[in-house]
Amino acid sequence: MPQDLWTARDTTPDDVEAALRNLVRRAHATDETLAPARVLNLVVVIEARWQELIGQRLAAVGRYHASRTVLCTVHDGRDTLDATAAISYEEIRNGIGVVLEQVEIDIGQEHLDFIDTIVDPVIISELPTVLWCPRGPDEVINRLMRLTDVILLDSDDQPEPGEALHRADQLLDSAYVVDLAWLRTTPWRERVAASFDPPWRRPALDQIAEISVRHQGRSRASALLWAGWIASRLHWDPAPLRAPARGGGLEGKAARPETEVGVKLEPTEMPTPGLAGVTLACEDGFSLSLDRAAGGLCAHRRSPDGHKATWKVLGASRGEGGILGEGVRQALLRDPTYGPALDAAREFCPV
């Protein structure tokens, strides 16, 4: 992907926006097949110590790059703005080459008090804007809310899952929320739903006696959201989980008509965030387990008559590397199941 650059020290947001226009105009004058992408803004605000890590994640989003990405990096002791504007040309398809735009602005702590006036001139006003502030203070989100259509967050990043889910619920009142912790549960939700999709198997949903979720220790929010999803879809009444007398994790009950469902969250060792496996056990002896495996998920099924079967669900997991790109893509969609799952997950949180 060829790239054109513009850099400046002690600059202004208006200068940055003018530089971008000139870069796009010059690229089109050189090659009339080039046209700027006009789908989505992505605004990222991070502390300088996270710059390299977040930069690597942004570079790995694959084909789901935003049309214009604005990266604001906060440095201690800085009182001026330094900026770099760049455009890159995607592969030409059907006679048209797509131009992607990226802006990096170095700002100081004092600029956070009016960061909306820095970002506003630089984003494309007619496009929806996604805001991502990994490990950033809520004050930044509040100041940028008037410019924001979608908030991208990761509830697994927060040390306290209950607080993280409460924060997501609050933000959901002001904007559409895309939670990376929720997206990590997507393969597990899809495969469980598909397993009970045949009409002859659906009655088993009313016989579920216990669910267990195995998760990375730092991904309890993902586990709570998966449990909240199935509880909300099956109209269970969640109750706060508790730590068992022995071992780690959480356990408890969810009420349904005439009976209760056991719920277990079990932390396990694994190198990447997310879920390691889920199990659903029914009263008649039927059970279904899905476990993370190379190339997809490994499924285990036990029939009421005791017959066991094992098979591989190929390509079911998107992998952690694709989560951010999927989050950018989801900003253009709407998932009606997240809100109810979030409410149920909060009910499962220990008091």
The other form holds:
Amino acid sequence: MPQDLWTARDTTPDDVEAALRNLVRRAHATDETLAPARVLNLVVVIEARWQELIGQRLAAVGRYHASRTVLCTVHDGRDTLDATAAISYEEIRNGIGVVLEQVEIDIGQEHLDFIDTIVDPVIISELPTVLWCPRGPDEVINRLMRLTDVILLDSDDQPEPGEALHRADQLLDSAYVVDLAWLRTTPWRERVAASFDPPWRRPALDQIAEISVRHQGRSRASALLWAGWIASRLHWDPAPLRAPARGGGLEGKAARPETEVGVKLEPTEMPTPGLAGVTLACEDGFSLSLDRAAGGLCAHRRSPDGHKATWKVLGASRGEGGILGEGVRQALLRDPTYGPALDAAREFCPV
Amino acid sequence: MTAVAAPAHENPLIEGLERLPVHPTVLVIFGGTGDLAHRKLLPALYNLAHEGALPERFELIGIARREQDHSDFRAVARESIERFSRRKPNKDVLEGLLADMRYLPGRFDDDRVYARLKRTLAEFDDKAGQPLNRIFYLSTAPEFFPVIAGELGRTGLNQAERAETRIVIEKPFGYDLASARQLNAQVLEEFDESQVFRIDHYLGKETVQNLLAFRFANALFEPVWNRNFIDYIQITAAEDIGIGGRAGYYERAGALRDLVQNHMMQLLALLTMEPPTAFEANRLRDEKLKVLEAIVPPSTDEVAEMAVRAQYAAGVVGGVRVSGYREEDGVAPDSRTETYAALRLHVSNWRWAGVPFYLRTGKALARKVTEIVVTLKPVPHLALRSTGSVGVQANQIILTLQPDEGATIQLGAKIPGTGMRIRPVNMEFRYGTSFLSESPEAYERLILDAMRGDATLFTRNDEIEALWGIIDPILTAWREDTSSPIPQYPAGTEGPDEAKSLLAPRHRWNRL
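Pass me the form predicted together with the partner chain as well; I've looked at the form predicted on its own already.
Complete assembly follows, chain above in first position.
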């Protein structure tokens, strides 16, 4: 992907914005098929120690990148702004070459108190702005909230899932939240919804006696959100889960009319964040398990008469780069079920 | 805890999901070794599998005359997918898709093929422990459509217990009005209309569907979308290549059948129909039908005044010399098949009375472009002088479908300087700059819709007949006229001069 670059030390946001405009104008003058992408602004604020890691994740988003990315890296002891503005263009497709803009600004801790005044001039105000502060302090989010339409976060990133989900819930009052922990559950939600979609199988939803979620150790928030999703969709009343006497994980109950549903969260070894499998068991002996496998999910079904079947549900894993790209894409959509699932997930959290 | 409640009969788990469930399905492709399956259907199925969009239980059976076994078919399918998929195949997903793919060799009128098909379908049902929905996809030469539909009915494969059965029929659906009616009757003898999915892949294109979003999701356009503000509309589907190796097909079809009767008339219907009350199959198709029925077909005598046909002669396209149509391999030297067709149509209803619709399509033209140009009426009074400039021109709204998907609004703007000089400028929207994601192939969307039973983007029987009803008199007039010379246009040009005769005074064909 060809790239044009501008760089300056001890600069100002206005200069950065002017430089971007010049880069775009120059590119268009050179080749009139080049046109700037206008989808959304992605503002990322990180501490310097995470710069390389976050840079790698941003580079891996694939086709779902923001049209203008503003990366603010916070350095200890810095009191000036250094910046790089760059445009890169995709190969010409359908008669146009799409120009993407990237801004990197190195700032100091002292700039955080007025970071909104640094970011404001370099975003395109008529486009939605997505804010992502991985491992960043809440004050930064609060400062930038007036510019923000969508907050991108990853509840799996926090060591304590209860706090992560509480924070997501608070942010939901101020902006639309795209939670990567929620997006990791998407294939599992889609497949369970599909399994119970044939009308003759829907009554089984009222007979679910137990659900269990297998998840990577660090992805307990994802597991809670999946359990919260099914609980909220089926109007169960969740109760706080507890650590069992033996083994890891959490277990407990959710109430549904006249009976209870057993809920288990089981951490398991796996290299990537997210869920490893889910099982739903019904009162009449029917059960369905979905487990992560190469090229999709491995499905196991036991019928009430004891008949067992195993098959593969096809689908390629998006990987962690894909999840972040999906987060950017989801910023332009609205999912009405995240809020209720989040509420239920919080109710499942151990007290 | 708050939750969005769903009615009791609905699946409460689907709320909020972007990808709606598709019930377990077996897809049977008649013509499984053909070009369409090779280039489009198999790669589309792979992409659906890659995205996790196929049903949880999915099986595929190919049927064709070629003698080969399952493993040969899988090898061909693998090659198709590796060559034509819009993304690089994931090895595990590809292997999973190919794993139990079946192939049944035989003639489409051979009872034994259907007996074997029945056994294979039962085997898949047993394996799944449930009856799978069945889709029969007719991707064969059109003469086999009634044969296959008839055999499926005769052998009882047109319905299944506790599962849906659907038939997808590729274009061309009929050769003229009479044959389309006959085919409809033959198919509907064996299948209910709700089971029949007549495919026109054009309707699966994102940009075609966006016509509806453009018209009905923006308050900006609808107030001017009528005879009071619109002067004329033209729809162009131009190709810069000739017929290539398709002489056999093209000699029978011609430009009118190839593009106008289906794709271009669908564009016209979407452009002119009234807003449907819901984006639902029959509501949308009812509105399309109404507007198609408002297009009065010409009498045979009127055809010469409202339609022009032509053939490309030798010329230069993109710096390369090309032969004329009649010199192409497989084309008769005295062929009267049109490679160019232009029409002037009128929609006789309250909204559109008096607005001419100009349609043109052709091979070996100057440029490849598919676009709709809506020209508004000029302003009623002009206080501004046009001295020293090209002057004020009527506003145009240009919707481009290919190659550069987007919309342009042409406005008059003041030229910088001391005078009040005006020239047209463009306000442009380009898909690529506002949606960085890649659009799915039309066939991916349509196959999924057929598996879901959503017929919104498929053509209904009465719609097909209405489409043919408009075109049929033109075909008849041209067929009966065996003596007047067919206009010739040099390849690489804008088409024949005769097309200008269709235009009302002040109207012009937009340059390609």
